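A lone chain, given as structure tokens: the form predicted on its own.
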Amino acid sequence: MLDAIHSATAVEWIVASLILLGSLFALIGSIGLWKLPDFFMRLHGPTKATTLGVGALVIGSLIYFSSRGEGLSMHELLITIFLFLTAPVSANMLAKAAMHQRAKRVERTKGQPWD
């Protein structure tokens, strides 16, 4: 196991520092959603940490195919910037579709955007 540490390269540890990077920030993300009390609250969860959790995970997955000799990679490429384009938008739309829903929230969340 020492030589496989010993013999890796710099690519190879960015890769693996980004997948547990990544890897951190989906958990974090998965808890927050599945621990805070109300929508809007759940909402920043999955929104920020989980894509940038994926977002790490992907570049991790760009930066290692792209080492391997065949150019960069441009699947990866699109998704990291179809991700990170569209994640913002979608908890916009869900956060007005709640606000129009007068969804519950407990009073720890912070303004009445709806008064």
Second form
Amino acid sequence: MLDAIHSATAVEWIVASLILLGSLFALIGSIGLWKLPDFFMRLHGPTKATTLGVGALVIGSLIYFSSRGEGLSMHELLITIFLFLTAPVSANMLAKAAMHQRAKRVERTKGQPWD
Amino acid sequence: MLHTVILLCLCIMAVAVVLNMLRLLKGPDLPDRILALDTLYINAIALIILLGLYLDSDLFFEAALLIAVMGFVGTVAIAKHLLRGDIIE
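Next, give the form predicted together with its partner chain, keeping in mind that what was shown is the form predicted on its own.
Zooming out: every chain and molecule, the one shown earlier first.
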């Protein structure tokens, strides 16, 4: 294990920290989805954390596959761009659907758009 | 070292997927379950990217992109169905 740490290159360090950051963000988003009390709070967790998490993961793998000497590998970036474009749209649709269904909310969630 | 970190990240993402599954099973309302499915497909994309890193192969990104497109279309379709009672009017 120590040998592996000493022989690791700079690219490996960067990629390792990026994918660790990304998976921790995704885990935090899922913990938010599990722990928060009502739907409108639960919407907040995953829509922010998972896009950032997948973004960091994809940038990590982009750096890894670009460092193998086969030229710049950019098609991973499509996933990130697509997720960054679509995450707000689907979150908006979900919030509208929840408001339409009059999802239960706790006292702390302010604003009653259907009144 | 990268090998160990990728295994650790796969374990972390597995815990995240289990939390999403719990919310999918529990979720009191229909929008909660849709949100759980939405998070689940995003976490599946993360798992596929990690698998591509682990197997050192860049064949997996097309699958991840397909899951992203289909998941988005599915989420929007179900949310639209809840809003209107109909998908294509």
